[in-house]
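The chain below stands alone and is given as structure tokens, in the form predicted on its own.
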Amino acid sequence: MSSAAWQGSVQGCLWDDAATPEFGRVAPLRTPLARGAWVDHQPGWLTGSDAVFDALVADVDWRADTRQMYDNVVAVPRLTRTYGERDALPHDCLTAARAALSAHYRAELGEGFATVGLCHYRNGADSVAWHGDRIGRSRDADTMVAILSLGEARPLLLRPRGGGASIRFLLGHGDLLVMGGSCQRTWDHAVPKTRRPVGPRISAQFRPRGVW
């Protein structure tokens, strides 16, 4: 899709501080990936994100998961809540970069982006391992997946499926950042965990219907 075809700035994020959020105008930049794979990079994306971040914080009623593994019952390192396609979401601006997203790449993708995740990594310790989003309909046919990444950067890298060489992109404070192609069958993506400082974040993951 062409750089003219973007048509990002929504008017539906309602706020009533004088730094209403925006989504912006520009194109991502597309970075094409081996094995028929690429990314889409929009820093700053959406202005105004930390007060987004503030109110999800706030208003979202985060679930502390648990999952198997081996013997033992363990915390997922991070806090989660997933919006089915119908559920109303937590804050205009979600719904805003949905129907954004939705213009943008429908005519690629072949359909709108339907369900919303979010993470809320609390810290350097909160993090995702190595995985592809191969659950559903990505296991066996291209798809995308589009993260909007609110609060402190944190790294997000990328390697082919199988081990190799890294890619790594910072995201923050309003970053976008689409998965195309089969990405999510032939790359991995992780959130690693980091002993540095570092702030807390939310990554808003948009997929199509049956894709997780």
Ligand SMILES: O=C(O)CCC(=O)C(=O)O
Contents of the next structure:
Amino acid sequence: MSSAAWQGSVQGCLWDDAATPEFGRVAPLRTPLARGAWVDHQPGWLTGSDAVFDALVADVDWRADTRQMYDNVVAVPRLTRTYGERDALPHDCLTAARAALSAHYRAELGEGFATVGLCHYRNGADSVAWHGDRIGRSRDADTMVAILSLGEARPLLLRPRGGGASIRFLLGHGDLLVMGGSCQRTWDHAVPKTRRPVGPRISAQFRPRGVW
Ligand SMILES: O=C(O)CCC(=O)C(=O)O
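Would you mind giving the form predicted in complex with this ligand, to go alongside the form predicted on its own above?
After this comes the whole thing, all chains and molecules, with the earlier chain placed first.
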């Protein structure tokens, strides 16, 4: 790989691989939603990221969580791992992504992104149900949640909290999606299951301190 090219795109990130992961300039297209919410989407923000995907699948100590559902304990339909703001991240690329997102959004957000959550959707049976990230400060204040999507393209749906028509963003390999404004309070989002045979996907979510 050309380490010079990678160094040029993201300071301080080097690894020896055939592909050259490279972030483009953060320049998403913004979709305003009702009730003060918005979504930024930038297809192909990170290119050459096959090796990043493979490294995350192999190196992250993925957790298979369970949750109580009425009288039963059921498996959470995805693998997860979360990193606090002082935790070492499992790949330099995530550190670089967080820095680039913080630099771009800091003026609007009033702070940088701090924590990183990872979800590994192994196939179409893995999913995340309708929800908003409304724990912590996001319960009653505007915030942003940025997602870097790697691997198989899966749709992320958004619908107004309490019901209404949904809108769909197909998140492909290297895409960036940022939910902002009141989005976590006034809208819900989901990655639905699919019967189509689909490959694995990893979602990296970047959140400000105190937002879950
Ligand atoms: O997979 C995604 O991109 C969304 C993940 C998500 O909504 C969550 O973990 O709260």
